[in-house]
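Presented as structure tokens, the chain that follows is alone, the form predicted on its own.
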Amino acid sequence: MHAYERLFIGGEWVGPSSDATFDVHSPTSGELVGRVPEAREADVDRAVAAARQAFEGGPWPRMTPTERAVVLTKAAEAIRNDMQGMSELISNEMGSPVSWGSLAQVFAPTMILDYYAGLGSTFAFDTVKVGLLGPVMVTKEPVGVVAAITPWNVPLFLAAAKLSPALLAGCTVVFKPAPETPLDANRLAEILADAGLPAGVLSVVPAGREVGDHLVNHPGVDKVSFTGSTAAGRKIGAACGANLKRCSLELGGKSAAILLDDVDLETSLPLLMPNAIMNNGEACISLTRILAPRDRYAEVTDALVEQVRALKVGDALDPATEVGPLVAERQRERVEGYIRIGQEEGAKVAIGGGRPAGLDSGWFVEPTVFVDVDNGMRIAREEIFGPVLSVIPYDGEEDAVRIANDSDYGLCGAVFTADNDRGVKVARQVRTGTYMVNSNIPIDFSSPFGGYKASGVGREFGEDGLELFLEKKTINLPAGYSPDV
């Protein structure tokens, strides 16, 4: 068992302000696998004070970007050296299949760290240009103290997505991981400290919503970077707006995969499936709405059902498992509630809908496919966050685009077709932040990622992700002067 008695605050392991703890149980077996102190408001105050002191007077913001990049590179190397251990740790926390998690949960974060480390020597933090009235230097400076708040579904990945650019920018960070997944967050703190991160630059405060609200509203925090539900994002955005505090929000999704009438199902469905029930369906970018041409609807649903039938459901630590347990009992109850709602609305379960036989000790739900779904049904409009797919018929390409856009969300999407040009034409019409054309790669770490509409504000990854943690300053220079940049 991974047991921590102290909190990582200001670069040190310190005693918590209360004796409250979070117990971490395996979603597969229910066994206790870890325990950490629960941070309270006093712990957050201490963490913000340490971050403020480190930002105002510490070495980190005053180091060069290339010097800060060295820490990111060392952290990435340390994670790669313990790939199996980190994968198993995260699987034990939240139930992600270790075979999927070793790449998406652990190796992908090292790619993010490496990418931003590379930007340390290539990104233009200072530029000089000819202004209208004379020479001008535009410099990009760290925004300050950052509150980074992440959910439990891809914990190390999301931590890397926020910490990598924030740290490269020269910010100091108070990181609040979800109560379900504090273990990998503490391990990351250990890794970064060993990599040379100075004292005060990072604190980790595992906490619930109340304490999270305290962190968001803390006057010592300059920017909030949040990933999570749209409902929580609205509250955080409102709070930041009231305080004129910078914020970026990566929120929910209800993404549609359009199968055009010329699609080859034998090649397309194997590309679609990894992004339909990835991470047990607990992913904001999951392609949970499958749009099929009406005259091929039966063919598509039959083929999709066979794909789902072949999925191996089981222990998250079994390398053969493709679908593991949901993170907690409450999440299984939520997913089962949506399955009931779908049936009450008139949709039919083509496969799944229950609990898998022989798996009585974990929070398992069978991968489920609904057919005869109308896009107005709740199962087609609301984020379920479980292995539940809805197959929706459409009449013609224009109708498919209409249905794909008929959503409060706009995070991801895909189109599958025999004609790539036709696919790109469709991609340009669907209002989402990222899109796949005959592809199963939803995120490119060198390119912007984020959502339209209720899927968020701002773009992570790429240079855009670094810009989220920088303020721009214009310095008007005397005529004839050209500073070194």
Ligand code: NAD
Contents of the next structure:
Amino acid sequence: MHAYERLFIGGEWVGPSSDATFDVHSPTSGELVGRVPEAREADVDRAVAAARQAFEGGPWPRMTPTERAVVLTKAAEAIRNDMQGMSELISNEMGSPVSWGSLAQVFAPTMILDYYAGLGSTFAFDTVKVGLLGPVMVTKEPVGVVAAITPWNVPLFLAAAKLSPALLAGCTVVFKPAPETPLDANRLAEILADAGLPAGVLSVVPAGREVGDHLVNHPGVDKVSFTGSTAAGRKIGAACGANLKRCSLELGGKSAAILLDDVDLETSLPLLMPNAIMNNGEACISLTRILAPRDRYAEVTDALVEQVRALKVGDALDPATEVGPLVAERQRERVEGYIRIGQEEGAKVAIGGGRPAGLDSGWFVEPTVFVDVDNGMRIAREEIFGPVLSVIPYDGEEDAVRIANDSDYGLCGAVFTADNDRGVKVARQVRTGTYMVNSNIPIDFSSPFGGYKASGVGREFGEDGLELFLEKKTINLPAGYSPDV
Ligand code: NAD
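Please move on to the form predicted together with the ligand, as the form predicted on its own is already shown.
So here's everything in the complex, that chain up top.
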């Protein structure tokens, strides 16, 4: 049991302003695995004040990027030294199978920390050039106090995606994890403090929506970096717009995998499947719409059903498990609600649709494949956030691209084909921020990642991810002068 009685605010573990707590239960067994104080408005005010003070007068923004990078590198090492502990902690919070989680939930965040630590010595924070009218220096400065807000589905990964570039940039951060996953957030605070992060640079305020809203609207916050649902993203974007506050949004998805008519299913489906039902289907980038050529529709659905039948569903902590429980009862209700909606809309369940036998204590849903799906159905348009796939027939490549693009979202996608050139041609026509051509890698941390349309605003990862936390300043210089940079 991971029990915290204090909140990490301003670099210290301090008493919370109220007695309210969040209990964390294992989604597999229901057992109580942790408890943390719930942060309230007064705690957020305290955290923002500490972050403001550390930004205005503390050492962190005044250190060089390479000095700040040392802290990130040490944090990455500390996480790697406790891969199993961290992986089990996250699985106990939200049900991710450790087989997937140890790499995606834990090792990947260390890659992100290391990548941004590397940018500390290679990124051009200052550039001097001859402008149109004389010499010019463009310098990139930290944006200020950052509110980082994350969902529960890949908690440490998303914390790393925000904190690594924000901290490298020299910002100070108030981090609001989701109420479901406060334990790994507190662990990350401990790790960063041990790695040498100065007091005040980071605070962690586990809280729900209302307190999150208070943080977003706080006048002491300069920039909001949000990952979560499109509905919440719209509200946060509007609030930031009203205050002219910097804001980046990573939101939902309903991504399509196109199987072209020349596809080899034996080699392609093993690439597709891990991204179709990754993280129990609780992933923004999941390939939940499978687009199959009409004349190979039966062949594709049969092969997919066999892949899904072979998935091992069970205890998230069992290394053999490929699909674990959903995060909570309400998430299972949501997913089961969509399974009912799909049937009412006329789609057919080819496999799954119920609860797996013998797993009564956790929030399990059978991995489910719907066939005879039309792209206009709600199960094809709305984010289900569970292990539910829809197979949609198409007539010709142009139709496949049209259906892939016929979505409010534009986060991710994939094409599988015997012809890579044809795949790249399709990739160029699909309006999403990231795409896979005969690949199973949806995100490369050195390259931009984010959404078109209702999937977001801005790009995380790569140098773009660092730029989200920088302001650019142009300094016009006297003729003949060139500063050392
Ligand atoms: P959510 O939007 O309900 O909550 C996300 C976080 O925002 C939580 O910490 C929550 O407390 C907070 N929050 C919610 N409303 C808020 C408000 N008005 N002001 C301030 N904070 C607020 O999302 P969820 O259901 O927890 O997470 C799942 C969603 O996240 C899915 O839509 C998924 O696609 C998306 N997601 C996107 C990405 C991406 O990179 N694009 C990655 C992971 C998850």
